[in-house]
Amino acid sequence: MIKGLTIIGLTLAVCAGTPASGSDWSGYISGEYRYFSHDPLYPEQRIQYWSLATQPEYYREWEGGDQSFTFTPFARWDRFDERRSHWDIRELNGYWNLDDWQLVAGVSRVFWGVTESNHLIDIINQTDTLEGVDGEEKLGQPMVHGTWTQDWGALDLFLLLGFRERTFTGESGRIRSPLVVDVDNPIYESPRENKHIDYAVRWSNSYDIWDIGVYYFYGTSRDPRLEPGVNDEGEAVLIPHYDIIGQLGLDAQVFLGNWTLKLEALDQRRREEKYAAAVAGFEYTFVGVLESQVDIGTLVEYSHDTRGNASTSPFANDIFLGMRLTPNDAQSTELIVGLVYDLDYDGEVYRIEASRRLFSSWKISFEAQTYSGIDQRDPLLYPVRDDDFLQLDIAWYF
């Protein structure tokens, strides 16, 4: 499932040179509950769906913590999507500290990004959509990662060895378009299709009260056109077309007190095409609530691109309201709302996470979508307005 991985037999290796001085086994086994308050819009979904997942990590290290490897497999098996049944490698590196550089090679998740409801700057991994609607998980990408730091900042220098498609739900999955997404078929821009090699850059550092990281990257979009279509088989389904991009990031913070100032924006070139978006807004953290330790905080943040209505993007032009809660407890309890309000279409997405440690090796977590007056001239959400759901998922960490 993973191409261009040839830089790993000498990340094993190198590692295996030197003595160890410490290694250990972690990770977690879940078992996972999603019910749909609605009946399906397509006839092969259904209103319930469970799976099992498992992320183990095994990481040994040498010289004090200079040398390192890691390894991350991960799998979920899921009872009805029969795409949701994956599973992928999220880590597979070596790391080495040379004095002002650290090198990376193998395979690796890198996050660039500030801002809590539209991760717009983060580039590096592919989204892995089977497992949440949030963006938030990845595919592990091969890659090269060179740090360079000096008083002036970090410098990080990548070659990304082999692009990594994205996942889409399957036939009998749940929110998804009326067409399924063909992965077998997909359009590259490019000649070499998924062995093409991108290349980024990222400066960064941090000045008193502020963060800053200014990036550019050149390869193939993470983010593909879905176009109709027709597969193998003649039925109708959406083709991506993967386009190579040129683009220009940035993401900002600056600390104020009890408030916090973000900022994401980019510009990117593809084709014939040109956009630049942009989410920015503040957080502000009611501290000790009442004399207690728990920590209120507010969130707002406004998503525009240029694109408008013609947008991959469900964040074209989106206010988000947002409370975290985080109590501050043993069980380290932590409770997120929010509202995703649509200026364009006037429609309305409320999300609620939440988790909690039981015990010592015991975590749950839940989590709900709703969607409502959702406008159907609205192209991302209207085949998705009936797909309102409630997730549960009990972890075992060892």
Contents of the next structure:
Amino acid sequence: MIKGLTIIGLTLAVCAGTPASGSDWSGYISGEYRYFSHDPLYPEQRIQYWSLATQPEYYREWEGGDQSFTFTPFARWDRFDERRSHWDIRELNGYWNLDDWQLVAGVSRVFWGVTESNHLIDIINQTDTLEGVDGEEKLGQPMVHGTWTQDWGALDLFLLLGFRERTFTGESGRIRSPLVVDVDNPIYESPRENKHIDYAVRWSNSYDIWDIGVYYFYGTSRDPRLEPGVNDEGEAVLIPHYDIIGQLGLDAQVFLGNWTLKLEALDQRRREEKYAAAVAGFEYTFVGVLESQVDIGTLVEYSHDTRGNASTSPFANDIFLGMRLTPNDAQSTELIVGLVYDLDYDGEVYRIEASRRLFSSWKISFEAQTYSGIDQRDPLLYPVRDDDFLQLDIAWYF
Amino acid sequence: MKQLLVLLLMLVTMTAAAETPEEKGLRIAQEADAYDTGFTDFTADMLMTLRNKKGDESIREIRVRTLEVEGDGDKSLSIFDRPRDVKGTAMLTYTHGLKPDDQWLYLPALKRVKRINSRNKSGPFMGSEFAYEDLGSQEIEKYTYKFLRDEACGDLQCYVIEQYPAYKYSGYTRRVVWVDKEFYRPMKVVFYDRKNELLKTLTNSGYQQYLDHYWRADKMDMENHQTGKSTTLSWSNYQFKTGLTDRDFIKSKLKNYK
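Right, the form predicted alone is done; let's see the coordinates for the form predicted together with its partner chain.
Let us now look at the entire complex, which starts with that chain.
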């Protein structure tokens, strides 16, 4: 983190020398309400929660966008869940476009992947689990990232300077395990702890109807093992263990008419163990159904993890069925409904996400999740079986 | 000598008469295409105003960059500034003739570049009355043609040509286009849906000439006769030959266009 910030300082110093061709603030302020339909299982939890969040972004560019500076802080204040009141620097970086090379130095975010239900191979940034159950919100990662583009594709080289620990819900928050995670005392495999420098290399290219990417990552696992332990106050907690891993990842997509076939796969070495995981599926789109402007996409994805029941992922042997409704209207309405069915324990998780623009700069989002038939033996879902919820979020964009 | 002249005249008349309406339609399309070739690249700002039946308006602001590609469709980049909730969204398109375009969309909230299945171009662009197929580069092989008639269009003289989409999955059976005879500028386009019923009318106005040659309309009004909705595109800040290259139209740069 310190190194990252030093780089930012240098970036600023260099950029400040030339006149800017454009600069501006944008972002959002939002209010969120969450309602859990069952009484809580653990004493400190509640039925209703509400919170406020903001994510402004400052952007300034030089040389017609060939150099730029981006600063994106994020903060949430939660009325009841102390640990969910948190802030982060999502982005603070300088960007240089040098013809065949592009360079980003500072705190940044990178997403890899093609599937909808399981973001399996995405690894550069740590997940901000406080922000949502879908794992799509990420913490800013200090890095130096170079992209070299040639006719044979793009080569991305990463030096990841310092590690970000995963965020976890506290005692008063819902959708958590019976024991809270002690985020103050993580255990690292590396003696350099959170200062271990990780690296990653990725090649990607598009060939006609094919999109393909392959990467290798070496460094601290973003996904900790949670082991029972005792915290400084002598209470039983879960201690996150961050191992050093080597991971090979693959993502591929092929477009065949209205069909899109998708695959993500990884092979990971962690201590003496080795495992593989994959998610594969398709999306079929009905374009302009019944002579309207509405598109309906149907999604089927299967996830597998060779660790089976010992997996740290909820997608060890699961099928996802989903439907995406896109009316293509002026308010950019979107609706996605889905079901994840666990083939090992027969449990089902249903989920709805919908959003729509209001007036010119407001957006309303709705999210709901419900659990059904969760088995006592399911180690990840049984503790949250009563955390069915509805969530409403209203955001103003500036 | 006199006989020879008569013979020659007859020959010329016969050749002209031998040009079928289909051939004449194609020839005019080729001449129009040849006229606009060589613009190399351009950048422009587009203000899109959507109007529903009640007259409620909503706007989109989009920066457009286009690179001419010889022997294929153009490459284009659209960067969204408004509405604010989609600011930073960028769309990269490699248009092609008969085969589907390649298209990628960058979603800034997720930092995700998503490839779009673009086989079907009949869908609306950003909820507007313009379909993707109306906005893509107009390659000759995308249509078959038929010359209908000469007709006055405002103060100008126009060719009226019927065009039939040659690519699959178009939303139209045909389009009727009025192009002016002097500079081959499309002045009006009437669209007929898959059932061959009147669907939309596009009216282009405020043509300006750039680099003493290339004409672009400042205003494009699309009216949907079936829904009563309409969309106006207002163009500004047109700049040609800005020095854009293939390297400015790559997927890995999408997240850095803001």
